[in-house]
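The chain below stands alone and is given as structure tokens, in the form predicted on its own.
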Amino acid sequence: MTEIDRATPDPDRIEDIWGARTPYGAGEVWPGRVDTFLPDGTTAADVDRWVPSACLLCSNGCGLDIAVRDGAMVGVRGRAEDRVNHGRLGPKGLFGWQGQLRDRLTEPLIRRNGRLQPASWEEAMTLITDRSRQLLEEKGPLSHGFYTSGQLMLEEYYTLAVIGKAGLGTPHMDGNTRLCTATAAAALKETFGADGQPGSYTDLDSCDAVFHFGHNVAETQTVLWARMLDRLAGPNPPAHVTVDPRRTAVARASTVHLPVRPGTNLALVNGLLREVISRGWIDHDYLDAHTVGFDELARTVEAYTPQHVADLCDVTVRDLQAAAEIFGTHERVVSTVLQGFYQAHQATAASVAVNNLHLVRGMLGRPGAGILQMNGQPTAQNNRECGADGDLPGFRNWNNPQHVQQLADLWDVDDSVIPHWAEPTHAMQIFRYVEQGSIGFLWVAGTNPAVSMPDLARIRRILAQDSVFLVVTDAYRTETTEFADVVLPAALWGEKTGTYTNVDRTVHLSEQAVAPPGQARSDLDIWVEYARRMGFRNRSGQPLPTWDTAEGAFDGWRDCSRGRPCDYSAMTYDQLRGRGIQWPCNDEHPDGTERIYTDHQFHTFDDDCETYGHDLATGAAVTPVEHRAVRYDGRARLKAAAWTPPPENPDGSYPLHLNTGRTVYQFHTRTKTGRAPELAAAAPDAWVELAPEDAAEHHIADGDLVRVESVRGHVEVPARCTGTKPGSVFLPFHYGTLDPSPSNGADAKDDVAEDSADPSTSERPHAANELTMTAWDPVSKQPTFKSGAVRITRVDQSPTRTREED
């Protein structure tokens, strides 16, 4: 690493999101820059100790240290030596931790006479286990469902997976990672046979071009974008191509911007593939040696001529061909993919098509040529690896009896206990089962479906049903806790020890820096106590799970992952202290692995693959017999599908496309960032972005209050007349009915009585998911947040607008 400037001052990082440039050229090491935030006059000399950790507020997973004074968090500092961020932190990393200092839940709550009231842990856990036992006796394990987060730690996910699969025996487990990262996993599994990112962040240091497929990296991973900006500011910068209906900061910096019509991603990538193939920019030797399915792929994309794609996607032929030429003529291309592709009706097919682009060019497994099917949340990867999302732990195949037996042997349980008779239940189906009454016990942990799920009016009706006993573990009162029968106070980041894995497979250890407030406990401690009270044991009579501590759970996971693609077997807490390590980390690679698939042998052997795959158009599963018949034998699967229209399109009544997404200043449903003063002030309320042409047609100006309405509901939010594609609107999804702004929260040190007070509520509906629909991709089951039809009406004029402007 080059010299680190440890004295770099922090400018206003709300205005200057990405910080000062540190230019570098291809093949050089990204220069360091340490970002620090110590508020209220605190200096480094005031800090008692710095505790190693990593940021949890986007999927980048930046290494940082937590400043502690008198037993409390007082700041953060980027870690210069960390391979992910080289010392940098984004606005959420710098300021977001302050949200943990106020308005926390400090003791359990149980519902009495219709209101949540303080209770002891004994009362709360007795109520939970009594209801759980009753339902198990009456209805069996299918009466239980778990809907968890993308923000817990590996040890907590794995502990829950063991409880759910070997203790209870329920397949009904998923996380809100289903809303943001399920397609990343599905696309990797369909092409390469198993989950796991082929690329590494270091590929950005040497690439010739970067393609952003539905990925607004400038706002979703600010430090990663800073790395890209520094390449752009250095010698021989890479070309950038952006596929996004909005003219984002990424689009503005790009060589080519393809402002695709919402719902047409697959048509566009099929068009790029056709251009690459028809112009001969393909590696025949690589295709012959390492892939199966090229002829079918070529036939499928043949119909996507430049003019046809231009008509479908509302882009120009010139720009489409220019993008294809960049991909086809550069030797080192990195592709990143995120929600613009994942939250769509053909999400997996479009994301697999990006994999196809790299395979037809043989552009994989070498420096500068990588794929990053991005994650949205910081520990989403762990949810997928450990099985808390429903899959079997260690990227094992639920349809492979040998894989199921491996887990049965590891956990010392009968294989019949482990649910493997069908594909795991995804989140959308779990809520459907609650709606129908077959799931009567739902445990929600670290997430807020009453804001984040689509079609919120329906979700509220489901959560309010008397037929479901709802347990919620969280650190705050949220829109979801208001439906709960029992609320358990959770410890947060910095208040517990554990590991998590970022999008390029880098594992960090985050050590406990401070005690949790009041009686709050870690999710691991809560689930272990639930398991002990339920009496879960293995065949040898030992408690299940067999551990009680975070490090014990990590050691259990090391055994579970041994020999699998996500192999942690040679990784220990001691090795992880102060640095990040990329998996696989085993006896062959004791220091981790920067880049996988360097031998171009993929996990598609029948006895190795995590899935036999699916038909991308319908989601129908490929059977073991069908998979064996093809004989992939370590070669990548080239799969393709034809484009189809989205399930809901604009019409005469609802003439505009709906698009929802993220803002740089908020995370998920604002439970933490909404309580951080700088972040709350920067983005205090929702808004709607309109194209100037559409705004003028409806006599709307900046700041006017606008009613946005779909067939499912409406919101009323201020207008911003800029940015998005004509014919479409954009709304950030973070905002619910409760207002967590700092002025409304009680300090964590306040007494218990404050915890049971009703939170403040917003008078106007402004949750974007009031508008979205219950529909999902057929393979990944990810909801289609980025399509739908709406209409707009001006409700009120901006107070700052003059009558002449009207």
Given for the second form:
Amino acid sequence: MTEIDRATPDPDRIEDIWGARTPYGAGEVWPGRVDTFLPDGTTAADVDRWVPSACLLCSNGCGLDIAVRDGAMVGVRGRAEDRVNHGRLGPKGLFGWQGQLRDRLTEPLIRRNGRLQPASWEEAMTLITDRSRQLLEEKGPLSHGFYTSGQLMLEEYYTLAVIGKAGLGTPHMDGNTRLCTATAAAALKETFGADGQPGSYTDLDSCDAVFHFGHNVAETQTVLWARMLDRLAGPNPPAHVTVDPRRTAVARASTVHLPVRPGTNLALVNGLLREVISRGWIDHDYLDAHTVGFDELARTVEAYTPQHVADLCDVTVRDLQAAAEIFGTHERVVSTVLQGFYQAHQATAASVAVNNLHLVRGMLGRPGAGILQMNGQPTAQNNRECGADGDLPGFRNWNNPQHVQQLADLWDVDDSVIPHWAEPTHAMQIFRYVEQGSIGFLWVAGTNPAVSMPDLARIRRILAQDSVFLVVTDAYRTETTEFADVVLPAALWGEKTGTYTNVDRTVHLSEQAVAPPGQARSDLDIWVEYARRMGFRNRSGQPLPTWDTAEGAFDGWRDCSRGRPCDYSAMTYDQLRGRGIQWPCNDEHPDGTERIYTDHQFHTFDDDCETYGHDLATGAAVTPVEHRAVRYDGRARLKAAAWTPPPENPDGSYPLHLNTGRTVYQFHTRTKTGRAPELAAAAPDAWVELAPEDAAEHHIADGDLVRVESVRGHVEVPARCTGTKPGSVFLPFHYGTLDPSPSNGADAKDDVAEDSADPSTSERPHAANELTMTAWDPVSKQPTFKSGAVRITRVDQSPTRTREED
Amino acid sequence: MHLATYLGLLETGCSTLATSYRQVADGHRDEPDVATLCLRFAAECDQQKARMSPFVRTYGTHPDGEPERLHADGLAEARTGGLGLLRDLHDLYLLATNLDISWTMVGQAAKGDRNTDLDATVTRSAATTEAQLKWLTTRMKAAAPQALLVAD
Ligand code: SF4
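Same protein, different condition: the form predicted on its own was shown, now please give the form predicted together with its partner chain.
Full assembly next; the chain just shown is listed first.
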């Protein structure tokens, strides 16, 4: 591996994020445009092989080929024929892979005398299994927790799910998907009975209106926004409506922008529902045939009159009514929902309310009419499907003994081994058990909670506790590995084989293109090794899991998913080579399924549903008896809740709302993108966005260093005075205490981190999660990052001016 | 006429439960879901009690004539740790159950007395208490194995 010089981006997806327009009209095929990036003067002629894959840096999962020369990754090229991106790649897809070429962990580390030091795999695995065995004997499986990632592959999640559920038998298993996509899953489960995206990206080719509920698609899924921009540039462009406190690029392109007051999303959608109902824009026949609960829904939203909602949400009656009219009168409406809703107060209730809007109009299951409860990454969906987030694999219901028995039969274990006495333990609760000392063995894989979880001072305290034995699998030294007892070096994308599924159910196969650096191994190999050393076996005495390869895991998963909503049974690696296939893919639909629920038959039968549902206000579980009594029998559940004020509101001491989120140039905690020269240069440091009014009140100008403070902690970052809603501030969440950027000389001179050298840290605190609070949605258990109160003060009148993104 | 006695029981039951919810919220601030919901439930208990006052004015409450044992004691103070949380939720459950069955009995009397206003008020309050009980059940079921098997 060699250090890559900063190349002139070609094509320039840094300045020109979405690329040139290729306009098209309703019902036409989105024209192709292939984006390629080969730095260092490499040309296509120099490339030995192009290995088909897909980007995994956002939930689009754009199809691409990895360029390989002399056994190394040297570039990427969008796949023109891929149904997701038609050849395009955004900034992260084009440039992000370069971050894999430096600073990698290449051998295991174990803590000796308080410091992480190089060790052999044998030493590291022995240490892990000794401690694991000892705790199992002393305290049983509930002493073990796994906090993993939304960035692994299907085969890895399913392997871990089998180890955790059939080998160990612990319910303490979750992924960082809890932080980003848990509400998407919860909302789909509550309404339709099971997870699974009703819509398809092709709905955007024919829709006549698009609603963005807390979804800044221009930054989070740039290629999806390019598709929308191309419709906007073509004949008969669809109307766009945006609900977002920030005046984002999406908001600026919208017919109506509702800059909602933070914490009031549910009131807003209840107001839209009331307006759609009271203006008579509902489909009574559809409601009668395919839904249950309309009367209760109508009663609940009755109080949300336009004036009341305008007051609560700080929007105008006119805009609210205009938005409702667009929803109520267009024929093909697509809604997309993301973190503005998922990481906010009453997340599941508000996202379910979006499903309700579609159901009252019968607005799904046909071209152009769809719901996209978005994800963070194309690998997050697999965590939900395979059960590494704690759910039972294959969208099975923990509260349904038959579903548990199916798994017990499949894995050939006793059903009592599989934890199914309650819902799985969510990430925040896993950390609470670690804090209380009842989880003594925590395995963190492919994620960096010391930057990404709320209230970092608390998370650091927990990770530092002596009572927990912390194993961390990662590709780099991170803020989290610094607390570990054992660090295992992991292979990354392109260095291993596996599949993943994007937000519209498209499965891509990504085959190994290059060898992992040094002794790094795939998470699948690592977990299989752990299982073998622990001696997990099924009733017939075979080792558990029964496979030790990615394709073996995939075949195991095909069996597990057979007959379930996420059916992969007819999908093989062979079929997936070079193309994406949408599940369900079974004997009936051997080529996959573009759109589900075309028959408007939902997964709400008692014996089929993934959950019997919850009280949206409290999260209390609906019992099987209660569910049976309603007789949903395939009809969608219309569930409603009243708005309640958020737990922490701005006051005299902390007068501003806190909002956190992504920037287009970075991914997660920057471990990868922070090491890609173009991306690191484009967004090198955190910042705080202030409304010009608030900035003026505090005598803050662009570039001034500002202290942002909550009761939990503070950051010091430069100001950007922009179009965020007055009374609220925005911070990007990617920035931790370590600085991975290529300009950071301490690490940049080595391609592989010196294992004994501690990574360099930045001087000023700039992690947004120093400020956020430990709180979560009652149903999805997703932390409410976008809430809480802060105050700002100018620290320094700095000459530094940060670059403007847009 | 002993309905008044039961109205008094309901009033005290709402107050006792509200106080206990607040105690648990305060004592378990490190369990944010518990703290947030218990505070909300406490406010619901206050509202339930307020909604009863017109009926108390009509029927009276006869506080002096009530047998002592009718009233359940609230929580003395919040406990700590995983098991402490479970025990506190368990106590809340018992208090809420007591209130729940009291709504049922007053509802029956309301029907017998053809007092549709009281009946509707009680039905609404009973639904609130039932929702609280369901949450308590869900939370305790999730917490019990860890508290009883692994916690120190
Ligand atoms: S849009 Fe998402 S999946 Fe596509 S290239 Fe960009 S980051 Fe990758």
